[in-house]
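Let's start with one chain on its own, the form predicted on its own, as structure tokens.
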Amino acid sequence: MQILKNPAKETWNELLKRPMQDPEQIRESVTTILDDVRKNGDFAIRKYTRALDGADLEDFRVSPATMQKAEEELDDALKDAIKRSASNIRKFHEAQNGGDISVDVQAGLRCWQKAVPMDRIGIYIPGGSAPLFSSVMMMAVPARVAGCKDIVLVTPPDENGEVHPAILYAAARSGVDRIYRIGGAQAVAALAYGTQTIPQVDKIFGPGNQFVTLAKQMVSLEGVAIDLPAGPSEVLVVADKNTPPRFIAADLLSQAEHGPDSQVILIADDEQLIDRAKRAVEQMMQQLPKQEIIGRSLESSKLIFLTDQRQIMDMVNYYAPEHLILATENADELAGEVRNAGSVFIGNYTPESLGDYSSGTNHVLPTNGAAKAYSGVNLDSFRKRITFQKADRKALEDIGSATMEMAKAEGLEAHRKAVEVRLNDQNASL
């Protein structure tokens, strides 16, 4: 981990990239992909699924039958904290369920607006041996509470066509409608375009791999919705000499272990606070099962010193951060300085561990400094807002005047001539 001191305004940009994977190396495989997908449907899904996954399928659709023996298999204990955690999240995601808005700008014109639900929206989740469950209850229970029609969740099948009861019960338990074992940029595709028997989706939602993440990229030039630009996961903790260096040793090293291409920031203005933390992410690193990935991680992190406290909040908004974290005395002072952050961690006792399982915020969230322009995954995700307007004659009457000439100086005759012909009209009513 490299520490730096009080490091000068313009060397930031530098010293603060993200760690970049090179999409040109597997273009030309999801293009591949995606091109067969569109073509074969069903039988380049089976080609690919039993190729990549070693599974061959006949039928990739979960089965009501599979769903209740996952529940049956998953200990009480996890299947309570699943539960628990689908309450908070919906507890959450129903407050944001504002109402529509109506004005009438002027006599005889009122405009509105409605919140639509999507009809159907497509959710990716990774497999493997640490299934992402969780990310099935970030998705599909605001989908859900934003009233979606239809929730269509795929994820890649173990060599012996399985996937794991733990995604399959948090399915179940967030309302998901119907789960395909299929995965990869084969997957993306498949919801993309539809196949004989996978529905295309109107928004595609979900993390995933290098391959999963450049099929979403791809697919969103040809009109298909996703949620977010993604990437590699990142956390920046703000903390001061109050703040314990093993809380801290702990949030960079939970971010670190999501994989070599994480980035963990630490920013304070003390220095000897940097060392004891420095020290004890290494004893702390010791104990943990991924320390290959931890290591490669922290090969791009920073420690860094800044004894200004403008300074310290100016580069974490310049960093915008995914997850940031203030573990700071003054913390509730400096979390309204937050201007680009996907998700805030106030005081030493909110990981950010609360908010990627249990405390009902979204871990949908946007990286690699998206979070100056994107908001995480939140209930507006899920929906559309159409605007709606009705104006009778007397007050197409007055502003006519002003649409006709706006028209006529942007030299669309056909826009002008569109509020003309109805003034011209004297059988029309009031």
Second form
There are 2 protein chains.
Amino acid sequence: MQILKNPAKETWNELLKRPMQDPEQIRESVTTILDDVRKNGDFAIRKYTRALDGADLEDFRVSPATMQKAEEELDDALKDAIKRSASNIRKFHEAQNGGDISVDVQAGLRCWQKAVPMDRIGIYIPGGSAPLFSSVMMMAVPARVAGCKDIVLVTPPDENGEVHPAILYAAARSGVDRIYRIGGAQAVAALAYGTQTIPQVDKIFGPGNQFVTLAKQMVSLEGVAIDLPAGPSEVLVVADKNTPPRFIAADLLSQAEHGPDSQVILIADDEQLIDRAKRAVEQMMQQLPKQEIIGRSLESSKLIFLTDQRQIMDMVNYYAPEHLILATENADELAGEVRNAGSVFIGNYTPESLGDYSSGTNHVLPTNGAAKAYSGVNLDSFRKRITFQKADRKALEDIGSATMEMAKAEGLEAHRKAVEVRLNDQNASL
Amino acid sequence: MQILKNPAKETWNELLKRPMQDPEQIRESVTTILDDVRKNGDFAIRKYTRALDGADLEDFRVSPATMQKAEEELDDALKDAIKRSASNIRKFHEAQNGGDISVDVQAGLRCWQKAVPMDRIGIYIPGGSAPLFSSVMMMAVPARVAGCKDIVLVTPPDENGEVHPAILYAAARSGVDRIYRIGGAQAVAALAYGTQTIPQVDKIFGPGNQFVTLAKQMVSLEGVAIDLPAGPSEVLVVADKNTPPRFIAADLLSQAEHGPDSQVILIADDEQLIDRAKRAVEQMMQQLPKQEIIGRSLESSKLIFLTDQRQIMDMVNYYAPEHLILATENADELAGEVRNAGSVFIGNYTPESLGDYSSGTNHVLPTNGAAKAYSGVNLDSFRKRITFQKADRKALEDIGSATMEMAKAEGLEAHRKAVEVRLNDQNASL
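Moving on from the form predicted on its own, kindly provide the form predicted together with a further copy of the same chain as a structure.
Expanding to the full complex; the earlier chain stays at the top.
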């Protein structure tokens, strides 16, 4: 952990730089897989699932019997936790419903905007022994609230062709319509192009390894919508002399345990607090598994002392963190000054992990500074806004002259004529 | 114009296929330009502006004196038309304001979502003798309504280093903060990376040629947000026996005059109407400039007769048109069944050109089927939604157990500990 004291503004860019991602080495294999699946559909999927996941599957879809078994197998405490968290996620995303608007911009001319759910969306969930079933809920629950008709989940099988029961249970609780046991770039290709058995979707969501991330990027250039540009996870904690160092340490370590390239930053206006937080991290780290990952992440972590109060929020907004924890006494006030962040955690009793699982906000958030322009996943990630307009003859007579004038100036004569023929016609019905 | 009668559903995919874009040939030159601008800033910009636009500029920025001159030069009728249209655009986008939500998901745990404007956005406007000043308004007016602090416009200069006065006037009326006389991939690079004189922006908007489009795509992979995937413009008209054929013809031709790859489709349940519309197009075309462009676009246009009423809206939603004109007697009813479209024009007095300029809706819309997952440009294109949460100790005691249970199951011990240390601490203040 590197301690920095009142770094000059000119150094912020270098200081807060994220690691560069270079997907070039794997571009060729991802291109090959995408092409193969587009041309050969299920045949290619089966081949890659055998080669990469070690499972030879005749049918990728998870059966109702398997779903049933997962529910029976899973620990009751975990099932209960999933249910309670899903309920909060549902509440917060339901509150985002509505928002349709309608305006008479002038007499006889109404314009409106309507949120319409996407028909079919796809969710990618990585596999492994500790799978991210919480991400299932973060995408499927809002998709269901938005009104998507078909929610498709893909996740790689283990060598026995099986999927972790927590993923299956979370999917069932969240309203997923069907689950396919496929992963990697081949799963992204299946969702993007469709195969004989796997349907093409309108938008692809979800985290994944570099193959999945690059595949999502590549199909997005072909017009398939994707959720967010992906990068390593990040937390920035703002603290003061009253913040308990153990709280800070646990929050920084929560981020560091995600991976060696996780970004961990603390900003405080108290030098002693920074030293105490550093010691608390070193101590608490000893009690944790994943020490190697944590160690590597902490190597590039920054503990920044800033005297100037205004500079603190300037730096926060400059960095645009995925997760922002405001644990100072004036946290509520600082919250009002946040311009760039994914999700904000306020006060001493709102650890980031609460939002990762249970508070109700979404944990799929913009990383790598994307919070300057991107929202995290929310209800509107599963809907599009369609605009409508309807003019009557009188309104067209009124505003139509402006349209004709502008069309003429842009050299678009048929555009002008589309107004003129209507105004010249005395017989058309409304 | 190809007439098709009751095409079978299995043929829709082939029938409604859009032309493929292949940017591969220009990828190398765009890559070179992007790299050059990133490394050499203004020096590279000046070089490309000299080579590609034929203007050698020492200062790219448009001066206040030039802005003043543009206002004086421009025709009063056009200025008035711009003002009236901008006013409608402002009204409709102002109505999209608000939408912040706050929920107590449980006692002591509040979650909220706030729309926050992007700090600085960039708008690209192509040059030429009939420049798209209407697009200036479509992006700058909502950016201003959203509250962006700095609205930067770039547009290529002519050989004399000048910009069309209509662009300058529309920019001034719409609240653009500064204008730079640069274009092409080099302008996109300037906005994406920043140079000595041109500031880096959070998101890049606007239409352009294939170099601009590819440059936007490429910088988007580096994390710079862009507005929409770009493709040729499209209109789909739904008509019945009562729709005046001249109205249909003018609307189809409005689309066709945009470019040789514009997509023009008519669907109707009346064979005679289709024949009459076809004749009206052929007749009206004779009175128009740009006949070669129109002719090439119409070559691939489709006039589709569908008997089955339900199939009409199925085909509309399958195609997901950028512009949808519903000019049937039951247009209001059909409007309720639209699931995929950019913007919808209802009735006989709402030509597409009204929305292109003056109705108030945005004309930057998803093409190429992207309307299945993308909205057109709207107020939220210039804002992001940030989520916040705040729990008190009691709420954390309640829901924290669910968080700890799930963190444990995902193998994230520090996440679990971040709740535990707080519940174990008796002394921390709120």
